[in-house]
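In structure tokens, the next block holds one chain alone, the form predicted on its own.
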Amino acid sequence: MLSNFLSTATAEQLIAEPDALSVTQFSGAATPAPSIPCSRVAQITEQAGFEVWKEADGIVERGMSGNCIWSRSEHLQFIAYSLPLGRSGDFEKTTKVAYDEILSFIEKSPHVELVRFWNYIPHINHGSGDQENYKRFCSGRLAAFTQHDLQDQHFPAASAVGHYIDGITIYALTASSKPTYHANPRQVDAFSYPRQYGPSSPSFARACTIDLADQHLCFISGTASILGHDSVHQGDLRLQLYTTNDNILYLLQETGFHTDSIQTLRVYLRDPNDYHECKSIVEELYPNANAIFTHADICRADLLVEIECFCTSA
């Protein structure tokens, strides 16, 4: 059984568990370590902890291979890797680097599904028209997947943030049984985005689902104000809540799943002086849930926040 969830434990404590598959901490400044991943976003929640990932009842073995970090049980397999990359560094280039090599340890892995991409970049917005990071970013990523014979319907569950010191971190979630991906009726597949936003679109899938055991689990990436293909509601952190909000509701209608579903939610916050409104309205939203807020610059420059969820059914 899969659980996601905030600990306020020591890293040693956490990793000492035999079936914790990812320990992660969020800092704007610390460097990722062997089996400690650690996200460039800061979180700005009042008590500050590690993120955990645990497949209870499951021995979990560890590893290092190249520059991925892996943790892998039975049926899942979490994969950490980190590259310098500075503002007005060769993005494109890095992120194709990057995913190559990700993608080749999957393959070789016996978990060779992909489920869930989390990609967290330096300075997403900086840089105007084509040259802007998150942009490059994209062209890297869809490069790699056309050089692993990757398509459109494989593309994962995924979510880009961008942080604001250098170096490029992904983490990566797969499995050996296949998922299933899911696309959101009111908003145009990323992957089929018009040219305005970049000479390639997003690779990635709305949502994924995949049975574990006797578990049925829906990852949601990370989702905004988005109709269509047009952010709405541009400046307004309030009515751009609501709209993300009713596109994750969409989804989880797609996916077959209902609000009490959602175990977990991840904020990603452009300014944290928004945090005690945001927070108030995502608890009015999903009060059954857990949220971790971070402060996170957004895809898009004309969106204040994204949320991603984590959800489980039996």
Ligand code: 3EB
Given for the second form:
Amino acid sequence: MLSNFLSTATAEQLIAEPDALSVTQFSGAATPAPSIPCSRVAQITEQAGFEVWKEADGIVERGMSGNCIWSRSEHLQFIAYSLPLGRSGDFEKTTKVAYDEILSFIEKSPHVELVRFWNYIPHINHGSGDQENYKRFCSGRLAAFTQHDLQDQHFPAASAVGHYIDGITIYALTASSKPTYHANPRQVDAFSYPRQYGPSSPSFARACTIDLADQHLCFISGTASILGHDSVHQGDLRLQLYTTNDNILYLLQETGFHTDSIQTLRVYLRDPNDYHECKSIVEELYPNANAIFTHADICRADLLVEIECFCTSA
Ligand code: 3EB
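Given the form predicted on its own above, what does the protein look like in the form predicted together with the named molecule?
Every component of the complex follows; first up is the chain already shown.
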């Protein structure tokens, strides 16, 4: 049984749990333990602590292969990966190297099905036009997926946001059984975005569902105020949140999940000053979900907020 929660216990305590798949620190100094995906991803607004993914009834095996820090249970595998940009600072090249190493590791592992990727990119909006770091990241990611024979219809759910540490950090969740990838009828598939958004389209599905023995899981990708392919409600936090919420509701309908099945929401917020307003709107929209607020730049410079969800049903 997979669960996701925020904890204020120490890293040592959380890692000592034999069924912890990953422990991710949201603030303070990074202390990656060698035997478990554990890294600092971004500064969180107000809350401190660790995000934990747990396989409640499974023994988790852990290890490190090259730059992949991994853990795996009978059906799921979590990988944490970090790569400095190096002297060239080339986002496309670094991303391609990173994805190539991750995908090669996954192909040799027992859990080869891609479910969910999280991408954390420094200075994500720096650079103009096609040189913007996010667009270069997209080119590197697509080149690696193409090299590994991954087609549009098999891209995982994902998010790609900024963080405030050096290097590119990637987390991946994979599985032994085949997931299903979903589109949002109100949005153009990200992998079919028109040229204006960059030379290579973003390689992700809007949502991914997977059935495990005792649980149906749904991962809603980072979702923002985008209709068709246009960013809408520029500069208006409230309206961006309402459109994002509508997009999430469509995705829940598309995947057959109910709003009550949302276990955790991760809210990425560009401007920490928006935190209180954002929190009150999110709590009004999702009174039963556990929301984690993270200070992070969104990959399109005209977006203020992005939300992702983890849902389960029996
Ligand atoms: C969007 O819908 C907003 O590049 O992996 C959301 C989720 C976004 C994932 C990615 C980007 C990504 O295009 C941005």
